[in-house]
Structure formats: C-alpha cells, structure tokens
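Only one chain comes next, encoded as structure tokens, the form predicted alone.
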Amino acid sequence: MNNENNKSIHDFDFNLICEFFSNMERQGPGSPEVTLQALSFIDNLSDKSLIADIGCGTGGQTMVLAQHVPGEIIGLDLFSDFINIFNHNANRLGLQDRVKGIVGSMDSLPFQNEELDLIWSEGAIYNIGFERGLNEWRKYLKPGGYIAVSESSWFTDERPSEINDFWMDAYPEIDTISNQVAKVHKAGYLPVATFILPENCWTEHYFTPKIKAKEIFLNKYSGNKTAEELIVSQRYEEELYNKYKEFYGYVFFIAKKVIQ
C-alpha cells in the first residue's frame, strides 16, 4: 500500500474537493428512495413549515425532499459552486419560490431559536461531527421538531485493523450504531426510526457516478499530481468498501425533539 491510498479526503484542499463533487448528484451515499424512507417517519409538515438541509450540496437529496413535502426548505452549504448548482436546479424544477440555496456555515446556522420544523442532514454532520451537530442544532428547531441525518457508523464491535485505522484518520468519531443513537438520546431527542442504507446507495448512486467525474477532473487537471492523488484516495475508498462493507456504513436516524 502506498502512501497516496494513504490519503484522506481531509488531506486535500477543500476547493478542490467541492470541484470533484460538484460534478456529482450526490456528494455522499444515498439515493431518492432511501431520502423518502427516511422522510416517511416524519408527520405534521404543512405549508407553513420551514425545513433546513444542513450540508446540501448540489442538492440532490433537497429537491427530492421538496417534490414530496409542503413547506419552504432552504439549502445551507459552505461551497458556494455547490449552492450556485442548487438554486440553478431549483429554478430548473419550478421549485424557487420555496427552495433556497444559501452560503454559510454549519458552525454557525442563520437561523432563529425554535424556528425550524425539521432539519435534514444526508452525509455532511460529520463536518461538525454528530454529537456536537445533534446537540447545537437542537436549540433551532420547534418543540417536536425533528432531525434527520445520515452518518457513518460501525456494523459490528470489532473490525479489521486495515478499516479501522482508515477511519480513524479520516473520522475518529464514527461509532457503532446503539452508540450513535444513545447520543440522540441524550442529546435531547426521541429516536424515531434507524436503519442503514442499502448497497446500492454507495454502488448506483456514488460509485457509478463517480466514474464520470473522475473523467471531468481529470481531464482538467491532467498532469497535475494533486489532482491525481485525490482521484487515486476515491478509488481506495472504493476498494475499501466493496472489501469490508460489511463491517461499516451510512445509517440514518430520525428523532424528534422531546419537548420540556
């Protein structure tokens, strides 16, 4: 193994990053019909409802979200490529008067205590990290409110060194997943629904999309030895999937906000 497979995502300059998965649908695991089992658990959504995907993206698990739900969603994410991509896909689908992309940090939401009805995370709390995400999102949201993030999370107790050490570099704070959701509880919530995503929403829906984006990336940047790096630590992610999938995995979890 050499030390470019090595690499971490986070080892790499963020722009250039948000470049690579800007040409992608999705920028994490998942699919439309994993983001409508997830919203099924979810009631008491009206028109007058206010939804924030935290981490959108390009969003393509927001515009799913807003085809099947009333209500204003607005797309918070810290790439402004990737919200420029989100409101041309809004406009795109006749859904701008009540979908918006805006630019900013997950550190810091521009929004009011307990003025939110739902927020939505596929992918992306790891950036704050989910115990501190659960536990400084909770203030933003109404009494019996709810939260719905995917995250990554261990299958079993034990695991092979090789996918451990990976993501111990790349995440320490991925967890197993009556781990994950002790800390849903603690953080104020009453857990919902959990399950894990199916394989077809790393295969169809990142992996196989990948393909072309690499071939954009590379194309561009041909010659370029970071580039070439970055696309070299997507292909071992793949590798180290497709070996030990059963060990680890996106899961969603569902919670509402115990009202006190």
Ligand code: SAH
Contents of the next structure:
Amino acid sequence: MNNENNKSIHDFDFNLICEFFSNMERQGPGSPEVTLQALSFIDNLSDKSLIADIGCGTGGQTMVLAQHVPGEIIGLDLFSDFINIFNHNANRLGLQDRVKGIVGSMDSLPFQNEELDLIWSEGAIYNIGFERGLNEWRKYLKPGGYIAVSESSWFTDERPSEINDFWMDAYPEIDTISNQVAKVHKAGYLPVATFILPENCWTEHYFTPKIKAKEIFLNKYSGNKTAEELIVSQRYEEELYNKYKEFYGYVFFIAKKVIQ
Ligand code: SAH
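Structure of the form predicted together with the named molecule (previous: the form predicted alone):
Entire complex below, previous chain first.
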C-alpha cells in the first residue's frame, strides 16, 4: 500500500531530490551562452512555430530560449513543483502568452504527430534513454524540424575504473561522442552540430548555485538521514567531476529530422 502516510522510500527520495533542486535556477549543467550556441544552428522558426522543452525543470533554459525565438513553447516535466516555478518564472518575465509549463512524462508526450518545429531537452533525455528518446520523439517533429538535446558523454575510449563504475551504475547508456552521433543518424536525423559544454556549465552554473541550495536544504532537514545522504552523494558527484573531467562531460547534439 502506498498512501500519504505510508510513502515508499522511493517516493520520498524523489520528492526530496526535487525539493533540493527547486532551489536552483537550473537542475543540470548548462548555461545561457550554451543554450544560445545550440540555438544558433536552428533556422526554421517563425511566430507560428511550436517548440517543446522536454524535462524542462524550473525552466532556466526555457526562458532564455523564449527570449530569443518566436513562437510558442511548451515546457514539460514530471515534477509539478518544478512546473509551478516554471509558470511563475514565465509570468514574471511577461512570457506567459507563449510559454507554458505542463506536467507530463517524456515517455508519453501529449503532442500530435508532426506538430513540433523544435524539440529541446537539456540534461533530461537520460531519463528515457538517449536512443529511445531520439527514436520515440521523432514522430512529433515536422519534416525538417530540429531536435537539440544535451547528454552525458565519454571523451575517451577508456577511463579509470572509479569513474567508469560510477557511470555504469548511474547511467550505463553513456557513450562516446562518435557513437552517440551515429545513434542520432540511425534514428533518422541529420546531425547538424555537436559540441562539448564548457567547464563553467558545471562549475559556475551548477556546482556554485548548489552551495546555496545545500545550505537551505540542510537547515530545513538538519538531522534527517536521507537528506544528509543526498547531500553526500551530491558532493561525491562534484568530487568525481573535478577528478575525472577530462574523461566525461555533457555534449549538445543538434540534429534535423530528415525523410528516410
Ligand atoms: N532541463 C532542465 C532540467 C534538467 S534535470 C535543466 O537543464 O536545468 C532533469 C529533469 O527531467 C528534471 O526536471 C526531472 O523532473 C525531469 N524528468 C525526470 N523524469 C521525467 C519524465 N519521465 N518525464 C518528464 N520529465 C522528467
């Protein structure tokens, strides 16, 4: 049984993780500059365009996008608290007429076939898996539409076992950039551009804001073992990044739906 008073540890963890991340502008590595760099490869947008930002979180990147593209943007995320913050941010920036956040899951998207001009997804496609996401989302794009996703990648063919084991446990679908580009192609897209996110997407835009989020969180949950464990795991991820950043990172893939 699983009611309000009897939440499984899994539910509790998920809510706790989301609460921690809701105190950050972004929930993954990235930056406004990188969002705009990825956008610079996309040339099919007009004020009639429909764009989906899948796994949008609180919308850090969506608001940047919205301020630089015409058309309507729908942000979709599984977590309703993120969507509330997203819609609040859209209102605050006066974007509410063309930017809307909705709760939903990336494995059953509420779009029509060939309805979208652009699918955006930063640091989120891993939740469904890179290949599965590319394959399943393609049908929602118009022919000639674009997809822009960021995903974790290996930078070398071999790597130390500590970092290899960490990723094999967290996300075994992580792959080398050349293999990922081949998967993009195989899924029916023309790979238009691929670039590695610079280090400041992790440091300045992800780890630094986390310091404040950790403080808020630990104040609220001091003595809570699960909350403290969550912070320890976050610190470990940061340590691993600092130690092994030449072996992995995030990569942006921009691709165009081609007729096959
Ligand atoms: N794009 C944002 C958030 C990345 S974090 C940014 O770059 O800042 C990954 C996001 O995916 C989280 O907001 C999480 O709630 C969301 N997510 C996880 N599983 C999902 C699913 N099945 N469907 C939609 N969103 C999901």
